[in-house]
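Consider the single chain below, provided in structure tokens and representing the form predicted alone.
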Amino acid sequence: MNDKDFSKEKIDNVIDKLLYSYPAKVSKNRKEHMLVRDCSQDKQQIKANTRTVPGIITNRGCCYAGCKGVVLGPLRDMVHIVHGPIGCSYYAWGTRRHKGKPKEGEQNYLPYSFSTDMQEKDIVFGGEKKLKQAIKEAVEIFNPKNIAICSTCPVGLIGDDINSVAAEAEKEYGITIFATSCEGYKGVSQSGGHHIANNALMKHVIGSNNDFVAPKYSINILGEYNIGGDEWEISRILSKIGYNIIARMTGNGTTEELRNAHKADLNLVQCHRSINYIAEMIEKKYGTPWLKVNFIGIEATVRTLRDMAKFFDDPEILSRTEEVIKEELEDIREDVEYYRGQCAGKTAFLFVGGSRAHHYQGLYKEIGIETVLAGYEFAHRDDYEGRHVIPDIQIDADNRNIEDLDVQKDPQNYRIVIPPQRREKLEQEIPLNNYAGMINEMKDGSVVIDDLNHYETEELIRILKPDVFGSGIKDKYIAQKMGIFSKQMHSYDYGGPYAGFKGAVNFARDIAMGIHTPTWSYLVPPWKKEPSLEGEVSYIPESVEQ
């Protein structure tokens, strides 16, 4: 097992340390956003959502990324012209690894990139007529029936009017065009993007084909991204017990689908932070309950299945429930038996944007491995507390700087799905339009950290020695250079999938090749082979010094 030091001590040591080294007004503002678990506390409190301290090298991606990159990009029958340099546009494009596979003739633009590639000029004299002309050539060339316009910076900044230019083309065209001002300063991350984005597709998009009738078992899959392959895994499973997904928001999924969206019985929520807004607003416009769920880990996807099952209340949904589950872990269990003996007594840490940085901790534990340190990029304090700490969540100016659509209640298609007296009772069993956040599930003595940064993250990987780092992009190569294994776990690198059973399974292995392969230890950053600077000491005059 590891013998690594672990206490209460240590760990309190470690946190007094990183916030020594900073200026007092940095370290006050950092101590708000740290914190180490303590079960036997009611309540434990992080800050979360707020700007990062001007001069750190934070790890957050910014608000255009939020939109397009993570809830848009994903639909695979539109279009997505990005408004600005091309440089914001590759950013975005190619590189999340959110699969999509086409049916036989349906429109798939997911290996394209389009971007109306502003030069100088364009930002000094204006972009609207070089947008007005990118949409024409979408038009003309790929006959889209819809398209999305995301702007990026300088399009906020110099006043493009993006939305009369969407309006005046869908009227133009008779497609569906709309258009966020998604510009990458808004808010204080991604999580601005995500918001914006799914205010688009609520007023466009979602609740927009009434002549389709959803079958029985019908479900969306919201929040889920198809990295690697993920939403494949889970919709296997799913379409195995019986359910009919009408909806996949957005990872594998399409504009087409979201239209018949509001129909569904369900709506399953995976990451909460990007997709909650939009739970929200179809049970609010609809009457679509929410279920927080996790095909994550085995447990957990057990465990979701069971509460899926409990909601819907059938006999033939039940039993089949249970012999899905018993199939799939009678597959696994020699494979998860055998990478839980290579990976036991391990640790890591864990910072990952989304509800990832919670989810993947039960797998982790499922090989052997615990986590020691968790945080999340760009989370608020719902996602580590629980909702229940929403009331109570101040709202600033970055807050108001986001559209908060005032829904209501749709007269021709608002339903309610469960009786009351039942809907009272099934909250009280399973996550119904709830969710407790990462921190509860949390080990007593585990680090919580928001916002984790380049100097943090340094100083805790050479105290604590994690044997593996779950990182973003960005984060990652700082733990390589220090001789630490780090699995990237936005787009995966190139492994996946890793939800539900089978995906536990590649996970299990993919860690277990990264921790045991010799090449980590190997790795000598050059500055410590030479040194960095060089220089050399002056004489100092007697005066001087006096």
Given for the second form:
Amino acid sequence: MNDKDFSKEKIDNVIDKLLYSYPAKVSKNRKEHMLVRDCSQDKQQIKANTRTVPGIITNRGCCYAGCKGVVLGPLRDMVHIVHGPIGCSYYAWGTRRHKGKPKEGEQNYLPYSFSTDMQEKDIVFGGEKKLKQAIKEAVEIFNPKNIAICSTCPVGLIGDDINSVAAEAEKEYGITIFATSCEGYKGVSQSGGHHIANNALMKHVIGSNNDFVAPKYSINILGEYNIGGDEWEISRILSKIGYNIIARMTGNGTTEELRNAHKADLNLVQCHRSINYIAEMIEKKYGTPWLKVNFIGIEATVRTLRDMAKFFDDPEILSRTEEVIKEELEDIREDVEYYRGQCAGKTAFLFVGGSRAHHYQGLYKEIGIETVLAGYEFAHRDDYEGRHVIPDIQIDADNRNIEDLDVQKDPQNYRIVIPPQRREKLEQEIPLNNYAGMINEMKDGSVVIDDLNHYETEELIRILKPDVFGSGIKDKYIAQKMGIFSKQMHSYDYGGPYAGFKGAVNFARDIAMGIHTPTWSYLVPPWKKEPSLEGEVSYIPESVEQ
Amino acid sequence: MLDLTPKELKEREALIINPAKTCQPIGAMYAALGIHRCLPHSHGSQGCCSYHRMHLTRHFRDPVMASTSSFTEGSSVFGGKSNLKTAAKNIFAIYNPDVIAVHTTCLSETIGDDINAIIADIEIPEGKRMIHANTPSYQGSHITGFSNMVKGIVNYLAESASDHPEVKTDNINIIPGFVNPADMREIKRITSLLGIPYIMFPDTSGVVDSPNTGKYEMYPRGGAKVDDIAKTGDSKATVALGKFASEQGAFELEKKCGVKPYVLKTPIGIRATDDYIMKLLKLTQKEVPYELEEERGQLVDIMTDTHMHFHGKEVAIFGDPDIVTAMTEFCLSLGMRPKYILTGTPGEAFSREINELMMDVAVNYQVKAAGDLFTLHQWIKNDPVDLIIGNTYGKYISKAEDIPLVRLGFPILDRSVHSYMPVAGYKGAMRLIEMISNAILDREDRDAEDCDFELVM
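Complement to the form predicted alone: the form predicted in complex with the partner chain:
Full assembly next; the chain just shown is listed first.
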């Protein structure tokens, strides 16, 4: 069998072997989290968003990481007090690259980390007093407009009533203060934390300014965290066309702009997993439809811009969209072709959170790289199979603990943005209020693995030998020690932006660089390649001669 | 940068802003990586393990392997026993380490899981070991966690083979503290030059600075071997480098096997290195070879030749207590003026040690344990310094106040190679001088008027 033989038979065989080497229970569990894409089947089901087996070296994080780290953390005009021992606040400080640029007169808390640094006595006697005091100190020192409190594991166990503390403080100081119970053990991954943060923003922030009047072509960008400046590139393109961005959730976003979010005409959903709850809730409460977008990859960006234009159906927007697309494509064509020449024929693994493993497949393809394995770290079945499976998803004990916030129509602010008939028609043409999932777009014979773990990573890289391993920091150097270029798809290896048109060129350049860096050529030392024994013998000792 | 930090200092009782420490488990994870073929295991929620691995990986730019008990809400209610049992079974079956080193988290500690009892109940395969340390995140810091895991290693793995505890081998045990693998290598090199047999534990050299050969090894060559750690109970003495990270392990070994402990500073700087060598000489009656004497002489030569670059410069030093203490001493040896000395790790011993060092120096200084970088920044805002020495997090203050930063300690997330190059020993001291002088001179060059811009400095 050749190294790059990705026939379905070979892949099936590889997966079987992999599962066989596990203990029986683990094998049974993992089997359901894997599939080999078979385009002849109408429906392929995968298990997702269930517990990781203890002891398995997973890449997953916790509920707190999803709530504070992912969704709330990027809001730059907010004091994020982490209530718990020091580590949780410390690790979420400056480690995720959600950039933000404050406007004149705005407070910027992004370079700060706040913690109640709970000590043993707080665990024994309760931490509410300390939390109250911490809020007081934050108010006195910084005079912020917004404070969010995120709890960590022990807080839930000792029963601190952080919601009451927040409510009292809100009253006392007259600013927005809310709490999220995002203890690390809740749910099975970061995903539960996304949901909790979505609920909190919906309850306490979104829609709290009704005086705001939105301009024409107003939109919100949801599930875009401005890693490496992605949001800046997306906003550049959208502003060029003539859209007005009301709120960003939450990369480069502010709590203050989120207050106006319900006045926009359309919500763009980039990362479906982390923010679809807000999209749905806004729709239910205020009537704003949402569109699944993808600004990663040239074709995807073009398609998204056209979908948006179709939604607004305005001659000015339609023509401007085409003008911008033409202009931008001309601008990058040469560069992309150059890098495609360097990357064509290569293969990639993509293991990322809950969207990027899908979003980046198109961009890889555009530079000639085939994604042969993809998986999500914390996605649900709908992210793999499409939203139509949501009614069939089994609710288990872990999911039940995450509140499903029930919002009602807001009679004063509910609007019908587009008439139902047109909406129905649009739903057929563009991903309006819908996400079709990752699997649909994957090639026959490609592998899909949920919650890919260390053992599987190591084995599959060894066997399938991709040219690029796109994942996170924890497994990056494992691949690189095998001589395979690994690209961090969470932090972009501190590069970027990778979104939009200019981002595509950055990405292509970085991937080409990673594959072709001359440093790889030194892996094997010369003494392992060449014999050091020279053929000529110039001196023979006498003793040997005799 | 850090525009919201006011100059005015206010007493804070509850709010930590921009911490100068993290929690115990990461220290325990790092210590456990210093055992050959050991897989650290985090008994708590997945996030802890993920954060610690992320952070260590970013510092070392090398794989950091560790597993987790993956607590859910159920385990938090009913206890983590079944999670740990399942985890152990799967880890031995799938990842096949020789040792699983369990550390706890704030979650499992708050629940009250009795790890001793759980481990006693686990069927551990023949020849394999399971050890543990209690590392509640709500006490101490990552340095305490390191110290606790070292204690755990002693508890579980050190033995006295002899029936006569007074009969000892010639080995010297070395507990290096929470330092980079390059420093461990340097400490070992010095010890070898002296011709002294030693057992270093934990020893992360060859684990988190492993070579790229094109072949991935989940358990690289490095790390203290279990068999060697077992022998530490029969060693002549234990040299614990760094009070905060290493002393508890040494005391534990004395209690368990009667090995005499000697607690020294981390050998960073000329005096602490001298002290280390002198202690070894007294313990072993060995002599210093010319090679080492030459190195020391070179260092003194450099210190004297370049003293004008750093003499009298005011410096803020922050980070982990053992490293900060040693670095403060070295700054004094260089004629610098340590003005702010801060660690996030709690403990009165820190201020005591610093006060002792500063006793004979006519310098106004502030020292603080359990401090944060917000405080350090406010001190600097009120009265600036010429240089900041500390980990990567110092870069925010450095940028805000336009003061050069020399990166030292853990973590360094924005520069590379640091973990491969020592700051310990005489060679390490030379490197520190190079780093400090370069930072100060680069700044002078940057700020110089054209007419004052010098070719020779």
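Whichever C-alpha set is largest while still superposing within 1.5 Å between the two forms counts as the rigid core. Numbering follows the first chain given and starts at 1. What you see is a predicted model; the values in this text were computed from it and never measured.
Taking 2 Å as the criterion, S521 counts as shifted between the two forms: its C-alpha moves by at least this amount when the rigid core is aligned.
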